[in-house]
Each structure stands twice: as structure tokens, then as C-alpha cells.
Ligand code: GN1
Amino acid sequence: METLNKDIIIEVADAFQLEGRVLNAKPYGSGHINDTFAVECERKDGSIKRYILQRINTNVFKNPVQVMENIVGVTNYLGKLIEKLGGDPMRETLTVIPTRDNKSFYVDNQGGYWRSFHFIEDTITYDQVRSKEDFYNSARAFGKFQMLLSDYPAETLHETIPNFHNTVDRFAKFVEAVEKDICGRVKYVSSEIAFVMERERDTYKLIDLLNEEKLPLRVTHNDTKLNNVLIDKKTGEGICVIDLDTVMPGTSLYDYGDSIRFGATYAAEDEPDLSKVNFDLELFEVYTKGWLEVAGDVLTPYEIENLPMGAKLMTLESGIRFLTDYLSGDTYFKVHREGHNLDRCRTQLKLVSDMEACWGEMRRIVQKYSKKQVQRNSM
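Structural coordinates of the indicated chain alone, per the form predicted together with this ligand:
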């Protein structure tokens, strides 16, 4: 995508119903997909109000209008429900700021799609787990998101990226990238390729359960990494789940699993030194505890029993996606250095092999926090 200069961003910001005069706009956050800016506006009384302004990545999201329809539907629903439950909708869910002609997005003169959100102040996001508390708090926030949306009509949601967590399809695309080898990189990654190939059968495990209707289809977030939850700076609580582009019908195992693959280690997703990348059972346990405390009531015993498989498959899927992108010339995820996608791939594959080595313990931990749930459901 072409680079964006400040004037264009300020011009785009002016298209939205922002309070006050636009002062400036600065790149913000560390997402791999969209272009995010924090916009500062000066109100008449001199006070400052901030907004998030984002250009949707249309290479990834081919139908940005449908993305926004999903987001408007889900955030309106969450806003009303949070209010009914006595919460603060302006902090606990995203609020879409309409354009001056009351649309949820603006198209610039180069065809770029933009949207704006109320900036939730006094919050922070973490790109890496620092403590068990952070991870536990994010688990409760994602659990709450799952729980609050359990009655949302999933059939009204658009599938913003078809086959997003279809591990069989991800595997097929990976094999295609290996065969094409358009960058001549296959020779550098033979052990990573072999690791993935050896696990082809695993890629069917969740898809088969879904096809056999053993897992219920739910409204899921599908991108539940730690930096997609805003943490309250004062209380440390996870207060708002953000980055709703991938909200689609899916299985709860995707959301649980994606959080685990990102956060059940103290290493960054792109840590180049693999000796620092270890799957941490204590982190796994606190996430499982926090997530089930809040979402446990809406889940079936069968979903809960299969959580370890969700964790392993989402980790394997991420490894496959990063490797596929590396082999295809780094066209999907933003990269900031040579071999960046390869580093990301390696951390994920290391975590998969760690999980395989402590599979029994993972199952026991899930069992420990699911006991009450299983008893209740079997009564």
C-alpha cells in the first residue's frame, strides 16, 4: 500500500463527526493488518479529545462494507447489553464514529476505506505477556466477549475472510506455496516444512468436529491475541475487546486457542532466539481459569474437553500462515525486518512441539477448571 501523508489523514479525519478541530494524527499501535492512527482534536473550550482512525486493509478484507456492517451490528448490540448490565458502554465496547453523511466508513479519493472509533483513554495494550495477572485479565475480557455475544444471531454476520480458521484450507495453501516457491526460499526452511507436513492429519481435527456438528457454531472474534484487548491502566482489568474485523461465526476453540498461542509464553510472537520461547503451563492455567470463569456457563462440556486441541491447532495454523507468507514473499502480514515472518513461524512451531510434550498436563488443567461445568451439564 502507498504511504500515507499527514495531510491526507487529516483530510480523511475531517470526513467524520469528530468533536472539535483536528490538530494532528499519529501512527498508533502495532497491528499487523490495518493502518491505525490516533487523531487529536481540540474542542472549543481548549480540551483535547482523541479518536482512532483506521484504514482497512482491503488486501486482507476484500469486502470492507461487510466488515463495517458486522462491526456496527456487534458494537450496537454490545453497547445496549453492557448498559443493561450496569456497565459503561463507552469504555467496554468500541463505539463507531459516523461520517458527516452518517455512514460507518469513508472512501478516500484513492479508494481507501476508513473508519473511526471513540478512543478509549487510560488503557494500554501489551504485545507480549509480562505477568500471569495480565494474561488472566485478558482471559476474563475475552470470556466476557464470548458470553455477551452468546445470543447474538450468528447467521446475520458476514464471513469477512472465508475459511479464516479452516486449518485444512490453510494447509492446502501452504503446500501450494511450497510447490510454487516463488521466492526460492524453500531451501532455507526444510525442517519447518517437514514439521508442518508431519502434522497434516491434525489439521482435520477441528474441521471434522464442526462438520459433524459436535461443536456449536458461535459468534467468535477469531483474533484474540493479547494486544486486541484494552487493559485499564488503573485497575489492570481487561475492559474492552477491540479489532472486530474478523468477528464471524466460528467455534469457541478458535478464540481460546488463538489467545493461548500468543500469550502462554513470556516470549514475543517474533522472538528470534528460540531458547526464550517456551510454552508456559502456569500461563496456560491462568488463562483457562479466567476464560472458563466467565464463559464456562455458555460452553458445552464437549467444547471444554477439546480446548487443548483448539490451543494446539491455532498455534499450528499461525505457524503455517507465517511460513506460507514467508514463502510467498511477505505480502500478507506487515514485516519490519528480513525473515520476520520466518521468526514468527518458528516461535509458533516451537510452541506446538512444547504443547505436544505436555499434552496430558494441558488436559488435566482444563479438566480441573471444567469440573463444575461437566457436573452441571450432566444433571
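Positions refer to the first chain, counted from 1. We call the rigid core the largest set of C-alpha positions that still match within 1.5 Å between the two forms. Keep in mind that what you see is a predicted model, and the values were worked out from it rather than measured. First, how it differs from the form predicted on its own.
Superposition of the core reveals a Cα shift of 2 Å or more for E179 between these two forms.
In the core-superposed comparison between these two forms, L323 has its Cα shifted by at least 2 Å. Core-superposed comparison between these two forms: CA of A194 displaced by 2 Å or more.
What about the form predicted on its own, after the form predicted together with this ligand?
If you are looking for partners or other molecules, they are not here, because only the chain is given.
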């Protein structure tokens, strides 16, 4: 998306019901999809209030109106429930700021779609797991998100990115990329291709369980990385889940699994040295503990039993996506060096292999905290 000058951003900001006079707008955050700015407004008493202003990337989100319908529905629901439970909805969920004509978005004269949120002060995000405590706090935040939305009618949500976690569809696209080999790269990745091909049957498991209604349809965030949780600077607690563009109907195992994929290792997602990439059972246990402490009451026994499969499949799916993009000429994920997507693919497949090697221990850890949940409920 093209660079935006400050005057245009301030002009767009004036379209929203912001409190006070717009003073400034600066790029904010480390996101790679939408254009995000922190807008400063001077109120009548001279104090400064900040807001988030975002231009939605319509190359990724083809129907921004549906995206905003999902976000408004979910955040309004969360706000009312959090207030009812005695919490602070202005800190514990995103608050959409309406335009001056009471819409949830504004369309500029270039056709760009914008939205604004209340800025949640005294918070921070982390792009990578630094400690077990960080990961535990994110687990509780995402678990709370799942718990609070357990009664929300997931079937009413739009699918903002069709087939986003459809692992069967992801596998089919991978096979197509192998067969076409448009960049002549297949010969360099025969072992990676074989690894994925051997696990074709796995790609059906969650989709089949959803179709057979053995897993309940739930509201899912679908991008449960650590940096999508706002951490309170004073308490260190994860207080608010952000980046709700991919909120869609799905299974809770998508969210749990994606968090494990991202966070149960101290290695970077694109680490080229695979000797540094290891699935960390301690981090897995920490996250499972935090997740089940908060979400365990609303999950079915079958969901809990299949948590390890969620972790494995979301990791395998990411590996498949990176490998597909590598074979297709690096057209989806941004790359910063030759073989970047291949490095990303290899880290994910290494984590899948590690999970398979300690599968029994993963299941025992899930059972351990599931049993504690049952014991607490019976007291």
C-alpha cells in the first residue's frame, strides 16, 4: 500500500468521533498487514487523548464491510459482558469509534477503508516469547477470549478469509504447486515435500471433526500470536486481545494450536539454523495450564482431548503454506532474503517432528490440567 502523508491521515481522523482537536498522527506498531497510526487529540482541558487509526488492507481482506461487521458484533458483545462481570470494557476489549455519520468505517476519496479504536494506554506487546510468564499470560488472555465468546452465535460471523484454516484445501494447493513447479524449485526440497505428503491424512482430522459436529463451532481469533495480546505494563497480565480482522467461525483448536505453533519454542519463525529450533515442552505445559484454567469450563471433553492435534495441525499447516509459497515464487509472504520462505517452512516441519516424538507427553500434560479442571469444578 502506498505511503500516506500526515495531512491525509489527519483529514481521515476528522471523519471519526474523536474527542478533541486532532494534533498529530504517527505510524504505530509492528504489523505488516494494515496501515496503523496513533492519533493524538487535544481535549478542551488541554489533556491529550490517543486513538488508533487503521487503513484496512483490502488486498488481504477483500470485503472490509464484513470484517467490520464481525468486529463490531464481537466487541460490542464483549464490552457488555465484561461490564456485567465487573471488568473494565475500555481496557479489556477493543472499542470501535464511530464516524461522524455513525458508521464503523470511513471510505476516503481513493476508496480506502478506515476504522478507529480507543487507544488502550499503559500496555505493551511482545513479538517473541521472552519468558514462560509471558506465554502463560497470553494463554490466559486467549483462553478468556474463548470463554467470554462461548455463547456467541459463531455461525452469524462472516468468513473474512475463505478457507483460512482449511488444512485440506491448503494441502490441495500445495500439491498443485508441486505439480506446476513454476520456479523449478521442487528438486531442492524433495525431503520437505515428502514430509508433507506423508501427513496428508492428518490434514483431514479437524475438518472432518467439524463436519461431523464432533467439535462445536466457535468464535475463533485465528491469529493467536503473542503480539496480538496487550500486556498491562504494571501487572504483566494479558488484558486485551487485539487484531480481530480474522475473527471467524471455526474450532477452538485453531486458536490453541496457533499459539503453540508460534510460542512453544524460543527460536524465531525464520531461524535458518535448525539446531536452534526445538519444541519446548515446558512452554507447551505453561500455555496449556493457562488456557485450561480460563477456558476449560466451556470446552468439551473432546475439544480438550484433541488439543495436541490442534497444535500439530496448525504447525503443519504453516509449514505447508510457507513451502507452497516458496514453490510458487514467494508471492504471498514477504521475503527478505533468498530462501526465506524455505527457512520458515523448515522451522515448522522441525516443530511437527518434535511434537510427534513427544506426543505421549503432550497428551499427558493436557490430561493433567484437564483433570485439575474437573477436580475444581466438582469442589
